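Presented as structure tokens, the chain that follows is alone, the form predicted alone.
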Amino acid sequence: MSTTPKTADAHLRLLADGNQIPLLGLGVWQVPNGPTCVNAVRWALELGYRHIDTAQVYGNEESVGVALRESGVPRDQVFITTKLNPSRTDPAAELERSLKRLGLDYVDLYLVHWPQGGATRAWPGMERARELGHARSIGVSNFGVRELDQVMAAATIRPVVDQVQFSPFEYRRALLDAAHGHGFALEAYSPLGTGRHLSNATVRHVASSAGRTPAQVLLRWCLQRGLVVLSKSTHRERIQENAQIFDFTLSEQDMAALDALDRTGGTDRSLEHSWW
């Protein structure tokens, strides 16, 4: 079944500040700026993703710029992402240039990158980025319980999502609960862990049951926890694949078998090893 600008556009949640995030993205961490990221954003446009994440750190905005323009999809039906790079100083002027770079007048939502000074200093500038206009949504990456109360207790203007590293493996509930607690958005990134959780033996056995693809049924554990999920690839078929995981279900033992996966205790940070 090939996933289409309909099916994409059906499956929203409502973010506390009242817009809504498609519950399936395109990330393009690590995919370099030029053609193969405008492809891989081109074709998950024409396969119906309305939902692409970039950052300024991975230095491929311009390619998600050309490739949304390219695609001829309206802008109003697709939900950007970009993240500040939090050793800049200022969160406003930083989106400024992301947004020259995009080639955009606004973004759907604007986080921080990682907590780097602390997890409240770059707030204030996420604030007025928001207020300016330039960012419809503002949240952060990378932030633990920890970090998330810092923020929610200084904010004037409370973050709607934190996205993090989350599957199966890493299958942080303590950060879910508090997700749930606090009425903001849990995002997962590296759902298939970079592609190390594809060949285990637990997920092949679940995907072969259920007559889907390991990374199907990664992701729609994701979903199923009631996560927003980014998949990523630079190959077409494999950005078909991943988009086909809303026309079926993980059944209760499924689900209770890939719980059993997490290596984390059920923690509520969100990296076991920061790199800041």
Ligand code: A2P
The other form holds:
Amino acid sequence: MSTTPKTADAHLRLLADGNQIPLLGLGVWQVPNGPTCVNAVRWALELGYRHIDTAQVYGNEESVGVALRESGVPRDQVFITTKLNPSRTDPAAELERSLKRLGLDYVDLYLVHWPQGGATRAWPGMERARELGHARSIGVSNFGVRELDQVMAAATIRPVVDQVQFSPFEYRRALLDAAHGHGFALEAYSPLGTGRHLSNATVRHVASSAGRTPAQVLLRWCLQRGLVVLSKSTHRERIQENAQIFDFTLSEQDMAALDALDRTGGTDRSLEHSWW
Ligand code: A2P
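Instead of the form predicted alone shown above, give the structure for the form predicted in complex with this ligand, please.
Now the complete complex, all chains and molecules, led by this one.
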């Protein structure tokens, strides 16, 4: 059973700081700045997405801002995340630069992109960004339980989100349990394994028995396991397909078959091989 706190709107989740986050977001990792990114974000907003996830290191914050303005969707109806490049020293100053690129005066969520230089190094600056009102919520990404415990112990304002690679093949059960124990949300990136998981025989079998596509099954699995999920596509029809995940439920049997695909041993780590 999911332990996701319920809100009035089934497509939202309540964060520990009282803010709300849409359960599905469009991620724009590896989407080049310019028309490709502007189109993807604009299509997503037209198709009902209300959550866009970018980062300083993606290099496409400008395009996210352009698409948001072109869409005509009011700013306060869209949840925008960006992430600190942790090789930079001043998180609050870096967010001000992000805001200029985005053309916004706040982001909804600002994450430490990975724990470079130690889990707590960037945190005082993240708290400062929130105090300045430039980020409504703050959190981390690519933090395992060990790093999260360090941040929690040092924090004045606690992180409310950890964004990690997560899918049935990377079912980080101990990390998910810790997230629920601490009351913060886990967000899944690369839920399709950057596309690799779509051709798996079990995923395809579950998809055909549910009358859904493999992508919808993998995204739905994340929702039913209590995660916020980020899908990425630059194709309009796929962006649309990936949003059709709130009108069906995977059975206990299908969920168990997908759970069994895990290759991490239910780890509490955020990644098997870190790049920092
Ligand atoms: P594209 O952007 O060309 O549509 P992940 O979310 O795990 O990072 O996976 C993203 C990858 O999966 C991208 O290469 C994307 O390709 C592809 N993808 C996204 N949605 C779908 C879909 N519904 N069907 C097939 N491939 C998809």
